[in-house]
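We begin with a single chain expressed as structure tokens, specifically the form predicted alone.
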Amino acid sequence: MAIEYQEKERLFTLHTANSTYQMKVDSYGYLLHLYYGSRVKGSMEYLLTYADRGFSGNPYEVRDDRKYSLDALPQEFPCQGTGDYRSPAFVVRNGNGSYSTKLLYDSCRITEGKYSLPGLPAVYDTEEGETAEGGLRTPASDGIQTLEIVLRDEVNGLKATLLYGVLPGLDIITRAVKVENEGTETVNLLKVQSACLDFLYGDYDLIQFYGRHAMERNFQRTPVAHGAQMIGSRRGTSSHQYSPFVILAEQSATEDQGGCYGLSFVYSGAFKAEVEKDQYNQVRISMGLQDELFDYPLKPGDSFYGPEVALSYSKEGLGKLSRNYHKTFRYHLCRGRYKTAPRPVLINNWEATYFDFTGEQIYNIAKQASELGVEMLVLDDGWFGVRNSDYSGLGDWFVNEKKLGGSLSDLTERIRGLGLKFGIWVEPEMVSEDSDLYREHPEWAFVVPGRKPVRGRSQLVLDFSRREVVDHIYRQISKVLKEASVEYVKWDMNRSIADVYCATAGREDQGAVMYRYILGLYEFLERLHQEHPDLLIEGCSGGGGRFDAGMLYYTPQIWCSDNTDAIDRIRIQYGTSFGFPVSAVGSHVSAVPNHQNGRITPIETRGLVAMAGNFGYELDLNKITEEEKVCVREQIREFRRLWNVIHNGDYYRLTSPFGDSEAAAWMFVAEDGSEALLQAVTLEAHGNPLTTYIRLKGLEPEAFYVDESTGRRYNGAGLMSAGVPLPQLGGEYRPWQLHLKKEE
């Protein structure tokens, strides 16, 4: 059993293949966290210690027992107002204005399968995947269970149901919370963290992934010291600046050994993650909704769901932790026709034309692309409304037939005549002030009354917390998709959210708008998913500004970054790989000098880096040389040939591009061990260069592997222990690949 409940001891134990999570209801009714780590047997309650600690308060019911204090005990769902002065997971303002909650144990329930969350994305079990989404049954699918623990506050009438989903074969435990108001007065939710982990001792590092537009998810590792460290987003999206995925790692943990804990927020809006080392050297880490601009009124009879956090523990280092998430998100979060199927190799016209194109130019790009083996043409920004720059047109989702020289259906038929699929770019959440929609409905945009709005990319944000706004935009875009038989959508979102104000919400509801906005976004995407089941949607927010697990539930791939430079992309894709699978990464070959940083790299290098994702091109293939066209044909053939090992294999980071290595290297190993693919790019070039050796990972030590290019034979243990020398490639930014087949 994945979940065990010992009623006499009121002890809950959650087991995965390699980890155990344990908690206990104590004699006073508080739910205490006992343990999370390597798989163990028996009760871990003996870890708890009690002492009279100065200035750590004692709950009234313990009477004169000064050794009992929630300020020092590890808890599952710590609340403000209990005498615990550490960062709480749950804060409410009661009807009388007080800030106090006391949630005590009420009941529990264990069920088969994985819980779901209404209106929110969540990891699912395979039965749902098989019946609704064409999921695959793997050994990791067996034994999935849900635990519900009900806590109640008898004074304010709040009921909190803690939800735990256990996926044993994937070493994943999910957490979410449902809050219900069974009282007689409205209470306001001010902070809801869906997951909280308390550690009684230990020296840890916080690993997080910071960045900016066009340079997302940079790796950063810092010691957890006394005090609180916080990362998060106030931007209305998960953001370019901080990823809603963090790792708490033992200070000795490496890629291949040591304990580490991952927390991934399955949500696409503003978030907060906190880690705090307290006065007793205990560490608390929590993750959930951003509490700034959050003030959610919960009326009597209403309920609220805190989005899911996916937890994982690995005692085998960061690499194993990453692979836990890769498999979970690929098989138990992504959905739809393209969940595990090869996706079309596409060409996007954006960097080839920007806004300046005609239908004939798009056709000519498609014609050359089809001759080289590309499988889909994606028409980017500028096909709709009066949209010849980024100053106008957003919100007017009708085809600009004058610009295209005819209907979109006419153009798509011509392109399909070349053997290509067809896709388009949309930005449904935005509106231009110079648009028919804004002139007709200015109140549909986020604007604070009496103030001029903050612009971003010269556009405003539509209020997706309002159903009529979502419905209007959905009708327009769905009509275009149907009439032109569109097979792919790139869903973009090109600014952060400010001026949060809903014109139809009362004063008391403004603090709920951003949460409801994300529900509106998800509702729109779910309708697309249900009504256009064969549609492939790629998420995007200026590239990687909304690269999160929540979006993967609706969009199985996300444009990794607006930065298409191969060398910068190595760093961006390295950071992304810690929490997300290769199948989630949109990655293209673009022109040189690169449009973002001016760097010149060989087309072979650009192709190699883009293959570590969903492969495509972002340039006009009519403008490259004949030699480069030969290379493009070969790249597409090579990607198709290697697709299985890249997308279905286990991913290993071999070097860090943020370290002092002169080469970046990564590899893929087929799940059945039959083949392995090593890819590397030189980052520096020096006179009289040293030889760089790369140690491989994930091979069978006793097996022998053959290089398909040279026929050279290698022993698996030798490749992992001593490594392989990187050839002298004669310059920086040079690619190298080693494709190995295991001897039978």
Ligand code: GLA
Given for the second form:
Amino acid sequence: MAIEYQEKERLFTLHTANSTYQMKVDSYGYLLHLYYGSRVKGSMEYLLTYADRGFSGNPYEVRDDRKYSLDALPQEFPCQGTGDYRSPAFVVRNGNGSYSTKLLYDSCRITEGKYSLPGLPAVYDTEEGETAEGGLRTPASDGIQTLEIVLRDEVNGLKATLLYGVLPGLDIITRAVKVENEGTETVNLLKVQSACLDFLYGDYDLIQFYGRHAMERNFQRTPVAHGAQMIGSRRGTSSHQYSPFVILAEQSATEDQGGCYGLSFVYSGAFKAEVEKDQYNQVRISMGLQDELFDYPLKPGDSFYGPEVALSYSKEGLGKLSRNYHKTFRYHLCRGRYKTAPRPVLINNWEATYFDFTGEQIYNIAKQASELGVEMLVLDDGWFGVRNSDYSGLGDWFVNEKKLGGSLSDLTERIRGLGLKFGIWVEPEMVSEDSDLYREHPEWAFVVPGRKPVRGRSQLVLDFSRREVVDHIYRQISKVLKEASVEYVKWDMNRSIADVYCATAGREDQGAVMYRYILGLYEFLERLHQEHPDLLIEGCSGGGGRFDAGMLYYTPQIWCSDNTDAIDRIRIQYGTSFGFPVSAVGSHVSAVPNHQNGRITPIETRGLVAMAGNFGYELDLNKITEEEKVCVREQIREFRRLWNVIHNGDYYRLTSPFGDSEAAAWMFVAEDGSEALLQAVTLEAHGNPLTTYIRLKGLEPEAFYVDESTGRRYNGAGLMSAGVPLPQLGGEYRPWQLHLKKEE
Ligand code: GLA
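Having seen the form predicted alone, could you give me the form predicted in complex with the ligand?
In what comes next, the whole complex appears, and the chain from above leads the way.
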């Protein structure tokens, strides 16, 4: 059983294949956290120690027992006001203005399957979202269970249900919280961290993925020291700057060994992750909604959901931790027809034309692309309203027939005539001041009364917390999708949110608007998913500004970065790989010199890097040389040939492109072990170069593997312990690939 409850000791034990999570209700009714780590048996309560510690308060009910303090005890859902002075997971403002809560154990329930959250994305257990093409069920789907633990505060009437989903075969435990107000007065929620982990001791590092537009998810590993380290986003999106995925790793943990814990927020809005080493050298890490700008009035009878956090523990280092998330998100979070199916190889016109195109030019790009084997054309920004630059047109989701030289259906029919599917770009959450929509409904944009708004890319944000706004935009966009039988949508979001103010909400509701905005976004996406079940949606926010597990529930792939340079992309995709599967990454071959950084790399390198994702092109293929055309044709064939091992295989990082490695290398091993693919790119070039050796991973030590292109035979153990020499490739930014088949 994944979940055990021992009633006498009030002990909860959650088991996955390789981890155990344990908590207990103590004699005073507090829910204490006992353990999370490698799989163990029996009660871990013996780990708790009690001492009379100065300035660590004692709850009233313990009477004279000065050794009992919540300031020192590990807890599941620590609240403000209990004498625990570490950063709490839950803070409220009561009807009388006070900030205290005391949540004590009430009851529990264990059910088969995994809970879901109304209006919010969550990992799921079942066949939901699976279709004939994507109907893969992993053996890891078995034995999934849910635990609900109900806590209550007698004074303010709050009921908090802690939700735990256990996915044993994937080593994943999810957490979320439902808060209900069963009292008589409104209670304002000020901070809700859906998951909080207390560790009694240990030297840990925090690994997090910071960045900026066009340079997302850089790797940073820093020791957890006394004091708090906080990362998060106040931007209304999960953001380019910090990823809502963090790792707490034992300081000795490496790619292949050592204990590490992942926390991935299944939410796309502002978030906060905190890690704190306290006075007793205990470590607390938590993740949840950003508490700045959050002040949610929970009226009597109302309920609120704190979004899900997917936790995972690996004692086999960071590589295994990543693979746990890859499988879980690929099979139990992404949905729709393309969930696990091959996605069409696409050509996107953005870097080929920007705003400056006609229907004829788009057709010509499609024509050349189809001759080379591309399967879908994506018409990017500029096809609607009056949109010839990024100063106007957002919000007017009707086709600019003048620019296209005819209707969109005419164009798409011609493109389909070439044998291509058709996809289109939208940015539903935005409005340009120079648009019909804004002229008609200026109050639909986020603007604080009496103030001039902050612009971003010269645009304003629509108030998606309002139903009528979401409905209006949905109707317009859905009409275009239907009329032109659109098969793919690139959903963009190109600024950080500011001036959060809902014109129809009262004063007391403004602190709920950011959260409700995200619910509005999810509602829109869910409707698209339900009403256009065959549609493939790619998420995007100026590239990877909203690359999070929440979006993956609606969009099985996300444009990873606006930076299409192969070398920068190696780093961006490396950082992304810690928490997200290759199948979530949108990745294209673009022109050189690269438009973002001016770098020149061979087309073979650009192809190899883009193949470690959802492959496509973003340039005018009419403008490349005949030799390059031959290469493009070959790349598409190659991608199809390797798709299975890349997308369904296990992913291994072999070198860090942030270190001083001469080459970046990664590899894939087919799920059944029958083949492996090593990909590498040289990062440096030197005179009289030394040989770089790359050690492989994930192979069977006893087996032999054959490189079919040379006929050379290698032993698995040999490849893993001694590696292979990287051939001298004659310079920097050169690609190399080794495709191995296991001998029967
Ligand atoms: C964002 C996207 C780009 C492109 C432009 C269009 O920056 O990330 O890929 O679609 O918008 O305006």
